[in-house]
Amino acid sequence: MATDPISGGEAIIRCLENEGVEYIFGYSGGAVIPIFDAMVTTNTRIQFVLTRHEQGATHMADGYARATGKPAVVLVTSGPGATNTLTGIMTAHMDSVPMIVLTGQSVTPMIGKDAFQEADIFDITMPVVKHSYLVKESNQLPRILRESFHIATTGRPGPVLIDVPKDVSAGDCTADLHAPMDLPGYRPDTPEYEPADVQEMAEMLSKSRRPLILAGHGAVMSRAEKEIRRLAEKIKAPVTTTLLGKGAFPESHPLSLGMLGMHGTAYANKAVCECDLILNIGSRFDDRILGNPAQFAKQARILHIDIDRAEVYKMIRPDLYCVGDAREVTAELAKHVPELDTGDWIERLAKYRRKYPLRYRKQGGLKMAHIIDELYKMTEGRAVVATDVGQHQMWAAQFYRSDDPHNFLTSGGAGTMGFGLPAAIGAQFGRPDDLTVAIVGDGGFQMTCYELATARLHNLPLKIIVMNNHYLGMVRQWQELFYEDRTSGVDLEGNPDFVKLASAFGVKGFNLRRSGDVRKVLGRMLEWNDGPCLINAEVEKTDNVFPMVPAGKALEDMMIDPPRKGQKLDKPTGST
């Protein structure tokens, strides 16, 4: 049904309201002025969060989506404004985060003519989006907005880009803002699972004496945590998770083995090596948990549940798979599988847990693991934690256990430095009453630290811990272990005084230099209630993360402790 004319910009805002959008994260520019003007003229209830950089906007939207489970929205201008979102879009794409990215574009008659601030963002982002649109008429906007949210949130979630020429957002729109959606070519990959597959899985599980459940990000996105717990407790199976699967099963539960893989717990990796069956719920078997795929779980039969058929057989050939929603399939599976006697298996893993606990030295200099361990104890594991990428990320995954599937936010697939601070800001917007802590390295923090201004402007009660070892620590660890300590390109000499930097943004800062002061300084941070605050933690420069499975090696080749002095290690053959 046609309506009285409104501007394309107003149509966009009204359609976003119809989708229940609370926040738009973004940065203004000439090509999107009609949309920004509509924010004023419509008196919309949607709040716009002006960031300091378009990459920060995408990471904020990402953090908001991961912490709330809702799709997030980004709005930026054309050209460099649009291309600055590329890293954030890739990060969301790799981790299947629902996001709508609206970019401005030159007026339609000038597209392809190298107009001012023109970039072919439609094609540039094509490999890292679930879908892209270039809007050619104002009346297309309501339909495209509605389709975009549907595509971003159904099947396997992901980012959708909408490129809006300026004459389209400025033009008249008379289309029905609630027009029915017509997407005959899109059939989200949420097929009805085959009951026979579930029955066969149950039969295979019933014969297992050493079962292991592996929960990944797909389990988090489908909200399968209750079903996984019900299944694990019924069959008394230990549960390990991927980095992005943290919280899909409560890590404080006696059956939890924590994270597996390159820097997972020794007892989780031992369980993979010795189990007789792995039930993979929503993990894509990425290379960081497999080590050497040919050597992965050699004694086990492998069952794979995934919503995306393309993930089956991609890395591992399962004995049986089931394509479907993780929550629905797991719930059905729990109905058919009998209770199992796994006492000997659980006791064997308990011995590994006692023999190879996660640990760190309290002697010597200040340790990242010590700070994170104390933070976990002082907050009782309730905080929403966002990290950057590197050593601190792995220690956070090891020592900050999560019982909630939306409380540990990190860039898994893309490994994006600079993600932590803006993601934490987005999460704090989405969950204003929850304690939110950004744990970042000094390298990644300097890539997006300008977003301190955004946190301060909105007086967010955000806590930030900068693990300042003056190094790109994970790369240095690799160079030390596998390249005979020939460090290159990792010394961050010239770091600013982070407390003074925070002060320049109006953010309270604390220095932490001694192990004996950890609880005292963390306490000051947690008690601070006048907006964001930051700890600059001067941690040991050359501490290393263990356990470690060298890239390309089998999990059996896991290094639980540092190598002997003088021991020469082969260069890793796998990717990082």
The other form holds:
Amino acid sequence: MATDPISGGEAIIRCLENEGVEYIFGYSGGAVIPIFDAMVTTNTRIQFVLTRHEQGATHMADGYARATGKPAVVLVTSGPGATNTLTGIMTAHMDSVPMIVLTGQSVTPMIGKDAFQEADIFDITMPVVKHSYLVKESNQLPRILRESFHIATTGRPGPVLIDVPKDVSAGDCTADLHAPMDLPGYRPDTPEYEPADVQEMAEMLSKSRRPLILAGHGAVMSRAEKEIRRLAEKIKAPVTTTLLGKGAFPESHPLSLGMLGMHGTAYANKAVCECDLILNIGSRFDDRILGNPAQFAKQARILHIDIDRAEVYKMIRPDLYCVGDAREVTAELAKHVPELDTGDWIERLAKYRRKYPLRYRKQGGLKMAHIIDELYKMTEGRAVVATDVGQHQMWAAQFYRSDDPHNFLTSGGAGTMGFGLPAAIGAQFGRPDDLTVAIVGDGGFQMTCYELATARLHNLPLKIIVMNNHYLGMVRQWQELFYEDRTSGVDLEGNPDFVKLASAFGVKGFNLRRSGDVRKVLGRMLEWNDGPCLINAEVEKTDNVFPMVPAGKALEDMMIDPPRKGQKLDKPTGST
Amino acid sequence: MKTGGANSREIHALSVYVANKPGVLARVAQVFSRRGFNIESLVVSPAMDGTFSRMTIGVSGESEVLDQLIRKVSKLVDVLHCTDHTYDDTVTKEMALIKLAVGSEDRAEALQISEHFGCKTVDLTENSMILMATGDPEKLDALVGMLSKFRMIELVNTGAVIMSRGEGET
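Hand over the structure of the form predicted together with its partner chain; the form predicted alone is what we had up.
Below is the entire complex, every chain and molecule, led by the chain shown above.
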């Protein structure tokens, strides 16, 4: 139905309102002026958050989406503005985060002619989006906006890019803002799972004596936490999660084994090695949890539940699989499966838990694990935690146990340094009343620390802990263990004084230098109530994360403790 | 799930039914190129309903990986289906244009071979001729083999198009 013309930019804003958008994270520029103008002319209730860099905007949107479960929106200009979003889009794509990225584009007659600030962002981003559009006419905007939200949030979620030429956003739009979608090839809502498959899974589970549930990000996104808990308690199966699956099962629960994989708990990895059945709910069997795929869970039959058919058989050949929504399939499974007697199995794992607990020394130099452990205790596990990537990320995953599926935000698949601070800012926007803590390394923090300005501008009550070991610690750990201590390119000599840096942005800073001061300084941070604050934690330079499964090795080859001095280890064969 | 035949690197014949929109071919091609699959032949044209296009793709690569790639292609938003017809009962045809350098002394022999294979002569000059051949890929291979005794100036081949026999959908 035709309506009075509005500008393409106004159509975009109205469509975003119709989708319930609260925030747009972004950065202005010439090619998007009509859209920014529409924010004024429409008097929209959507709040625009001006970041300091487009990468920061995408990670903020990502953090917002992960913390709230809602799709997030990014708006940037053409050319370098668009290409600066690439890392954030790839990060969202790898972790299946629903995100709409609107990029400005040169006017349509100039496309392909190397116009000022023109980048072929449609093609540049093609491998890292779920879908993308180059809008040719203003009247296409309402349909494309609707389709984008539908695609980004349904099935396996992911980022959708909409490239909007300036004449399209400036032109007249008369199309119905609720224009029908036209997606004949996209059928994510079709219930593909067969009840008979679930029945068969239940029968296989019923014969298991040493079952293990593995919950991944798919379980988080389908909000399957209650169903997983019901199932685990009914069959008395221990539950391990991937890094992104943290919180899909409460980590304070007696049946929780915490995270598995390269830096997972020893008892989770031993459970994988000794179980007779693995029920994978929404994990894509990432190489960081498999170790050597050929050696993975050799004694176990493998059941795989995934919403994405393309993930089945990709890494592991399951004995039985079910393509469907994690929550629906798990709920159905719980109906059919009988109660199991797994007493011996649980007892065996309890022994491993006692024998190989996660640990660190409180004596000596200041340890990242110590700070995170105390933070967990002082906040009673209730904080939303966002991390960067590296050693601090793994210690955070180990020691900041999560009972909520939306409380641990981290770049798992992409391993994006610089993710932590902007993701925490986005999460804080989405959940203003919740305590939010960014745990970042000195390396990653410096990649996006300019977003302190955004946090300060909005007076967000954000807490930031910079784990400052003056090193790219995880790479140094690998060089130390597998390259005979030949460190190269990892010494972050020249780090700024992070407290002074924070001060320059108007952010309160605290120094933490001694183990004995951990509780005191964390307490000051938690009590600070005048906007964001930051702790510069001068942690031990050469501490290493254990347990560790060297990349490419089997989980059986896990190193629970550091190798003895002089012990030579093979170079890892797996990816990073 | 198909796991491939004895020869895991044989050329597979895929039919891909897609929305007729810009960028779809690039998205499909990217799935194969990223995993090192070589597209041997590719035919794309509007389908019976012009809002859709049909692609017939010949690819070579490991069968087991191909299964996963078909799933990846199938989930692309603009793809309605991607089907491997390698082991199905299909009609498979392609067309070739072959330009030969032949003068009066060997023209008769060239035309004789051409006639045997049911080719049409679509261009003829003093010193050259263009033959148009259609048929199974094997037939065209045999034709090219027979014509190799002449100097072949150019060969243009459409690549295979396939259609399921009977009432089955392609």
